[in-house]
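Have a look below at one chain only, the form predicted alone, in structure tokens format.
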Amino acid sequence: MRSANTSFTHVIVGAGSAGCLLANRLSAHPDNHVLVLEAGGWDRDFWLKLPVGYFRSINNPSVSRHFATTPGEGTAGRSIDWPRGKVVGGSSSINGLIFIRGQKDTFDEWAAQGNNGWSFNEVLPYFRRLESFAGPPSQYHGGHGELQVSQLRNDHPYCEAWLRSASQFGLPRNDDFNGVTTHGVGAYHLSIGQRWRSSAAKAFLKPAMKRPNLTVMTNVLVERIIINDRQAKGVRLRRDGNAMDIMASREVILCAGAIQSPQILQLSGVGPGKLLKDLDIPVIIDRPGVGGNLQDHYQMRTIVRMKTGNSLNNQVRNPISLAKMGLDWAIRGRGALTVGAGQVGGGARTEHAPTPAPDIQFNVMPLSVDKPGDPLHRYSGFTAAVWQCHPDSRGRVDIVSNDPAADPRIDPNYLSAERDRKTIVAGIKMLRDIYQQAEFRHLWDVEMVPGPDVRTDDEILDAARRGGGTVYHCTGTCRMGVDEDAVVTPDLKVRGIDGLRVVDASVMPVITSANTNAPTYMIAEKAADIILSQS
């Protein structure tokens, strides 16, 4: 490790999806000296590497930090658990593996808001650059990137029956949600290689570690950014109880995610002025937008009890079935051990959609559980969940203390907008209609969640408030834009501070329609080009 008084050209805060990729790209230029700071340790745990291991890792406190949202009306007074990766690789080391870019229209909307260079046609080359797709060649996919992306390698009769039923309902079959459209139903792509998870650490950071100009420090707490005369000079961190200042001659780059990037900015004096003053933090820039614009996908599960014992609920409790799963994975790199947090699903449009694009996303699994990491249900369960692609509701992340180790206050403000409430109800009703189609109806006997007694729209909404939860897609809290309230510019510079950028999901002005890991990689890939061109 370099000594504390060594000046690096670039200091990257956070070794997650964005930070790992950015470190790779910046350190590829020998004139740069890059330091990556990570709050967690190295990703050595076996369960971080096995694709299905996220069921264990997501609740493992040694690799996952859990934040609690404030109780709200949209969640019937409940606090929702938000786990985030606290390990090299960040949430890409513990997530559900689904690799999906989201709708083209979202990126075009980013550009329409004044963020030049962020339209779909302009960001597609960056998606292609980072990807090594195992499927057929396509203008929408890359074949030479570092991140391995595969098609589904676990066929399950329940999932196939659900897809046929969805088609019977009227949704088209879609073999590639990363292709022309997200509309329709099909199987998800996953960020796995031949057998193992393809995390940001494995794909981008570790291959670059042989470079002498790249340093990684783990198990450090970044307390604040050192800012003098509105110029970011470095970071103050704490490691093993000792404070340390590390300087950056060119840039400090926050890649700490939608919760902790705004937290660090606020701790550094960039944020809502009144909040900072109340916490005795000197205000460098009064920027109320820091921590605002919080968006997340709020999902509600529907669960039915199957008539036969082919659910994964049953199979994981059968030693013979478990042994077959292990062999299938070890020999062929296929089967239940390669699945992500969704096997099949797709996009559809309700009557409340503001545009012709799908406004709901489905996530379907041949198992049932209260939440990832909990034991599977004892009965033969099947789950189809739905979330709204682009919620109108907006929340905030704000520090509650000048202690950098303290959790911030997270208020997602779920279901506060009327259209959000109507859309989640319509999505649940659509899933129920799919269950009733002939291709699937004969396979199940009882609706377990939300249950047969939940019939009216008000009852469905109440069930969603009481039983819904996050899809772990928090975004938007350091919004990029050209207006006075934007936190960063379209080139991801923090407005009003030189030498400081934010590069992670917090810069999204509007949340992408589906899982957010793939677009976070893209943001980092594009940011690397911007940074290198401006160096």
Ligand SMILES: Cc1cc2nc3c(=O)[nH]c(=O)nc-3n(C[C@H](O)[C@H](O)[C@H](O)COP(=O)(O)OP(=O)(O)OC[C@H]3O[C@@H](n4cnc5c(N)ncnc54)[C@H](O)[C@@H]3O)c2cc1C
Second form
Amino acid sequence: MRSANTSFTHVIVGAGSAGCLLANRLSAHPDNHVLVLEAGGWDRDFWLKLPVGYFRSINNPSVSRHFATTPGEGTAGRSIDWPRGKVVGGSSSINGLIFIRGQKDTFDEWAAQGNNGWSFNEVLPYFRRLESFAGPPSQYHGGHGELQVSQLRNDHPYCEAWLRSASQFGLPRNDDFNGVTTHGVGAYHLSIGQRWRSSAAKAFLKPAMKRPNLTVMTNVLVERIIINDRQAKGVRLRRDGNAMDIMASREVILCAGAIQSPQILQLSGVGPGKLLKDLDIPVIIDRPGVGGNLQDHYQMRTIVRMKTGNSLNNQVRNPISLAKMGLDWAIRGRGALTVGAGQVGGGARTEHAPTPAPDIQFNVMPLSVDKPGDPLHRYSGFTAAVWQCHPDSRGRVDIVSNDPAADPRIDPNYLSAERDRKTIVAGIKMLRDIYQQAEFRHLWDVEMVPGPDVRTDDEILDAARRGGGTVYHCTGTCRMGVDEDAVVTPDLKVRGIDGLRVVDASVMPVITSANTNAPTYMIAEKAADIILSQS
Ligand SMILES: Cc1cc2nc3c(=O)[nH]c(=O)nc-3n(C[C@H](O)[C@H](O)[C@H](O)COP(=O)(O)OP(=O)(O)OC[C@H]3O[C@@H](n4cnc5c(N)ncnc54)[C@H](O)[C@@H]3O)c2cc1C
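Can you switch from the form predicted alone and show the form predicted together with the named molecule instead?
Everything in the complex follows now, all chains and molecules, and the chain you saw is the first one.
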């Protein structure tokens, strides 16, 4: 065992979306000595930088760690693949680039649960602070933050037709999902600059690396937090097979994401008492909430075959179209290479919505695959996917071994709540209705997924169970709250342990309605203010 002699004020575990931003803000103060510990390596791979590289990086094991969920009834006995970024930048380096904050009401709900300071009006300044939006100025956007956020720079006639069709169906056009409302259909904003992905590493960590008080160690696995007398003193990590202890004079901050932050807490003796005892881990705090409250967006795709060969499926197989795409990207910073997981979409309301807010979100692409990272279909495919914004189902993440390198058990418990089942069925039916509007109906001939044989609500639900999957939005497993089972307080301190916080997507008490990267940045931005004000 070795101990590092260097002393750090703050040790951040995980250089992902939250960790990179937090490292930047804390190291901006020369009195702080900040160490960031990251399990993956540096983000040197070209495909991590090219926006469309998302489709390659997601399955690249050198930058993406693949977890598997436990097979469940909600997924017809299937295990679902859950990749997470294992590289500097974390999941922001491999994600689909869609930049959307989600509905205002969700943050107001966080605040209503007793999390003072987290209402939409209170978090909006943090959203604005972190971004430079390449679009019209507005009270909702920031112009000076490090993260570059752009409007969609790829026009596709199929997507335009889908938007017109959705309007015919009755959904309003929405030019800014990060503005007044998420309701309606339009183009997504993306976290890209002129040509390249704007990841947490690029935007926040690398510009701060010249500061002498910021150190980043890569390829190190943090195994547990060293806790004495209910005070976090540092971390035990493993590097090149060797164990090492590193101390923090002020705080250890877990930014390891919604799977691994609860895993590290449980390995450190903070978690469900019985589980820890069964695994011979000394119990410091018996808190079943650690690893609970797991939420994700469960998505079902519909795919139609287009009559003409203008889908990206065809274009990428045509050398001339491919060359044009490359030129468009290189010369104008536009075109298909600037797109990630979604191009257009929006929010809508089904009859099962519990509030006036949209309860489903769409993600629409002029291409089709079996799952992200798989080869594009050979036919001219078009995909419109749907997920429920706020599922009632709750799952868990729990360690199954005291080996820190072992995968935890992940049970998302998808579609276990009745409203969730009804909502996904209603969402798929709405997508089918949109396909049938005059603006779109003449463009396609066959529904490939779920397929014309799937007709009744029961058949649609069955298809969703057999064919649905994650949108990679796991959250909530170190829930912020003021009740006995909450894991962190509203200022993100682990309840019952001094000198320890969690700052990442795991602290969300309720999942945001849309993609989760933007709100994770906001959490880190606000956490930085809290930590600096309490130092
Ligand atoms: C494939 C994919 C596509 C997505 N698409 C979108 C999208 O289009 N838009 C959107 O808004 N959101 C998207 N998301 C979700 C979004 O990226 C995440 O919600 C967000 O990045 C979570 O940030 P985080 O800081 O909580 O965790 P992460 O960014 O995952 O960071 C956690 C970091 O901690 C490190 N780590 C974990 N355990 C340890 C340990 N023991 N020791 C050392 N380091 C450790 C990990 O290697 C990782 O770098 C996507 C996610 C994925 C995986």
